[in-house]
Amino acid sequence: MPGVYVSYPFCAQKCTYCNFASGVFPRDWEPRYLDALLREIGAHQWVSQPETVYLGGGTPSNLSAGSLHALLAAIPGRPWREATIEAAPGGITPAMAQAWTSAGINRVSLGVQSFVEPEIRRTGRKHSAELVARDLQVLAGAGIANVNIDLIAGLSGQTAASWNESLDWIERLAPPHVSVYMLEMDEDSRLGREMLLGGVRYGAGDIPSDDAIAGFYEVAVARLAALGIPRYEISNFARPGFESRHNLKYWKLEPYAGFGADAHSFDGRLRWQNPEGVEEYLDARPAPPAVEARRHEERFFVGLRLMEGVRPEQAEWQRFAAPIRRFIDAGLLEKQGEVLRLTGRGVLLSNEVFQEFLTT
């Protein structure tokens, strides 16, 4: 059964590290955007009932209760097996949480990134560790126990001690799901542009080294496993039964429909995406045409992200024989029976591994 992704790219402020197609836009764009979303969802031809819904952004938790109800009411299949909303931590009220549950939301992903205040401030966020703890209590009071907490390894000024402080808070709060992302530097974020230019704004001069970031990540893998939150995907960790059903659709090449600016869709054979920018989406400018999925390459590119690995077909063993052998010899891949998976070292160098399968 398919999943549904709804893009809500509006934010109160743009975080320094963010490289998503989101930001602060003119206020009069929001009602126009919501109208466009409802038209797009209403025009969609539903082949089957969706089982997961994911509201990402941006900050969809800023949606009014009425707007959220209208959006979710337009999507068939309620109650869904999983319906997630991304939220900025520090401002969740009991009324908001009750509005989410009444609209069908049963999972919340909190963009915490760090529990250490100097690191938080440099990102542009305004929460504190204590406010995150209060958010979890509010969500639990509304019946939402399925919560993810995002962390970023490599924030400006981060040290081994401060990283362990954030992990101490994870141990204290005991969420069922944690995402750990290693900081990416590219020109699509303010921090990335500043680093590429050799500047110091946004704390660009205090970014940990690549080796330190990799070390932070490996510490998180070990500590989360000890807490009963094992890694099931490169950046995602969950207690058994709390894996993100929606995101698993991406990694297992299952169909999903995307709505809103820069949203992607996949029907099992074809891929297509909406215009990237909000203005282009509102003006209904043409999106890139649908393209046929390269399923053999994609099975390795997304499937190897999962710790369970992939089970290649005979034709794939033959087609990718050379890179498979090379990466096994280099200790980046391991073969167990008919299953191929990344090693611990391979996870840290996964982009190099994936690129080889996309170009072979």
The other form holds:
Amino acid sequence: MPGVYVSYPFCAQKCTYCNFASGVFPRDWEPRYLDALLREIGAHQWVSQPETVYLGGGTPSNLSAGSLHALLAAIPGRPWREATIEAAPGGITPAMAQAWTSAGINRVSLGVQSFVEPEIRRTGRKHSAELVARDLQVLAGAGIANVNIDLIAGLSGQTAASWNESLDWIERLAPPHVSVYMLEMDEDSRLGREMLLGGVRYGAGDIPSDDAIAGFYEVAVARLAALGIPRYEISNFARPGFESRHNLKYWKLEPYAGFGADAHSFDGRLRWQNPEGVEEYLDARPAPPAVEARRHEERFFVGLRLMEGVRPEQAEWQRFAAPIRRFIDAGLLEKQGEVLRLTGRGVLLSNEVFQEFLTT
Amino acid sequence: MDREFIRNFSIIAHIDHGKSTLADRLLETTGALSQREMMEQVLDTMDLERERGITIKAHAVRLNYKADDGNWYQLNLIDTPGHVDFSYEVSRSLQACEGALLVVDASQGVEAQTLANTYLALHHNLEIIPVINKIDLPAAEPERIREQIETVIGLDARDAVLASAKQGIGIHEILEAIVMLVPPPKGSPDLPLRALIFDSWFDSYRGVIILVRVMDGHLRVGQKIRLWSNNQVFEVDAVGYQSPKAIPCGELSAGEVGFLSANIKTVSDAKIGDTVIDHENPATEALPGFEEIKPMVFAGLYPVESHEHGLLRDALEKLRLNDSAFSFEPENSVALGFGFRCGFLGLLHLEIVQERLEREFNIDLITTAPGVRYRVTTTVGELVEIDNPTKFPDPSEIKQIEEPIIDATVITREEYLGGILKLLEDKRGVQKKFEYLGGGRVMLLYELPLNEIVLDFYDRLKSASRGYASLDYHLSGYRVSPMVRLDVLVAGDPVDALSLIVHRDFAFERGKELISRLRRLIPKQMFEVALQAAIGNKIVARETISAMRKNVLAKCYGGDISRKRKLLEKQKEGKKRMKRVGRVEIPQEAFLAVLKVGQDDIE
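Take the protein just shown as the form predicted on its own and give its structure as the form predicted in complex with its partner chain.
Full complex below, order starting with the chain above.
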């Protein structure tokens, strides 16, 4: 059964680390965008009932109760097994939470990124640790216990001590799901551009080194495991049974339908994407053509992201015999019976491993 | 043509002093080319020549000029390469002339190269006509330059022509001076044929084209000719001159300059400086000055893609058809695979060949650090010439090593003396002469090991003098020196392509620098990599590249698989451009790191 992804790229501000097509746009684009979204969803031919819904952003928690209701009403299959909304932490009211649950939402992903104030400020965000704690109480009050908290390892000014402070807060708040992203620096984010150009405004000079970021990540892996929140995917950690059903579809090459700007879709055979920017989407400009998924490659470079690993077929064991041998010897892959998976060290060097499974 | 009305001359000038523009102006003024046909710098026909403003191949253009005395003259302009790498070619071109224009920039003054070529011309008894060019520029000081020509070169410059080739000033005066001052050619049409080869190139339709100056006798279509140095006999199928287009004329006689073709297959058969004689009625004496030219600088050329090895060999063979001065032989490197050891006249020559290979044949190349040819006497008394560090015998088998030594002339401005003297010391130079030239200029004569020049001397000279230094050199002999081979080990494996020969006293320091440079150039690998420099079994420097801790994509946003794939493909592509040595991926730049050793971050 497919998952549904809906993109709502509007934000109150653009975070310095953000390299997505999200951001601040003219106010009158929002109603136009919602109209376009509803038209796109309405025109979709549903082959089967969706099992999961993911409302990503941007900041979909800014959607009005009415808009959210209309949007979700357009998607068949309610009540869904899992319906997530991404939310900006620090201002979730009981009324908002109520509106979400009545629209069918049963999971919230909070873009906390850090619990340490100077780090939060440098990203351009306004919440605090205490406000996040209050958000969780509000959500619990509305019956939403399935909450994810996002953290970023590698924020400007982050240190081993401050990173542990954020992890202390995770311990205190005990969410069932945590995502830990290692900061990616590229020319698509303000921070990345600043780093490349040598500016100072967003603190690019205080970005921890790659080695330090790797160290933070490994501390998180260990501490979360000790809290009973083991890693099930490179950046995702959950109490058993709280893994994101929607995100698992990506990694297990199951189908999903994406709506909105820059949304990606996969029908089990073809992959395609919508126009990248809001404006392009509104103008219905042409998007890149659909391409046939190369399953035999994807099952490795996507599938190996899961800690459960993959079960290569006989022919695949043979075809990739040399790199598999090399990576097992180097301690990046491990083989257990029929299963091939990344080791802890292999996770941090996973791109090195994945490249060898590209056949082109 | 009556020899009384023939004038053969060339132009001596430093790069950028306006030689090509002047040549164009002479062509234009004498009507060899109409203005419509004028493309700037007609004579430098290779793309490379035009872009760099240098002349690589010689040309000979015939100009018909009606002088003020009312007579028509045949003026043969022989345009020669100006760079020190090609000084043998220059000397042959000069031998074909009776006069030379010495073009000096009115603000820059005499440069080392000009000086060297002028002495070469004087040596061939050429009549030299000083031309002070670019007098239209605001910085021009023709009087100062006139004085400089007199004091530095020792040439009477009272009648120097003041000119601006660009503005067309002084062109008529130059033409008149050529007619009046350059002597008509000597030699006799009645003697058996002797013609000097001063350039040759390969034309895919007509075979080898040879530029000659007929000294004695006649050269005709149908004539059987013999080449003095190799006794090969050919039948002449075309004779003509360039004006600047090739114009067949059936015959060239004593004093004239032109081309011939005779179904000759490779340029190495028609060597520059050789004498063309008549097969039936051979002259008994060759023209003087012929030398087999020998490469002085050697480097390994390897295709980046190892499957392009055959392509590279074909390309080298084709280039050699046109350039007999460079040599190549197959070479095998553990690190770089199959490639070629190539010999060049100098660094510019190396660069030209390298660029032509990349441009005309589309081959990506890795060039190893250039070196020189050493004479090694082994303990059993055998003398071997070695141009590849990896072929150096074991130190225990070496009795002595001799390295090529040059006499280098540097002309610069006083304010840069400090840096340049230090550079020359660093490069193991021995001062032989130090002379103030007036006007704030200094001439230095140094004895230097050639090996020190081929590494990074030009770059450092340029930066020490902000470009206000010119260099000329010629081989002066060999000297016994305590040279050692410095090896580089990456992760314990010696990388042959990184080995270099250094003076024993510098080995430690250079080893250290090389290793630290490599540490910055070789990206982190999945494991720790030790870098070592060694002389024999002795490690002289060591550094470690720490293991890569992370290369991971954290996000899988909204199921965007294509972004992931693109990033992985990009990383994989980047690796393809590196050479895998053992388990370590080494980028191309690392192989050139050797070049920069001894250059303590002067920028």
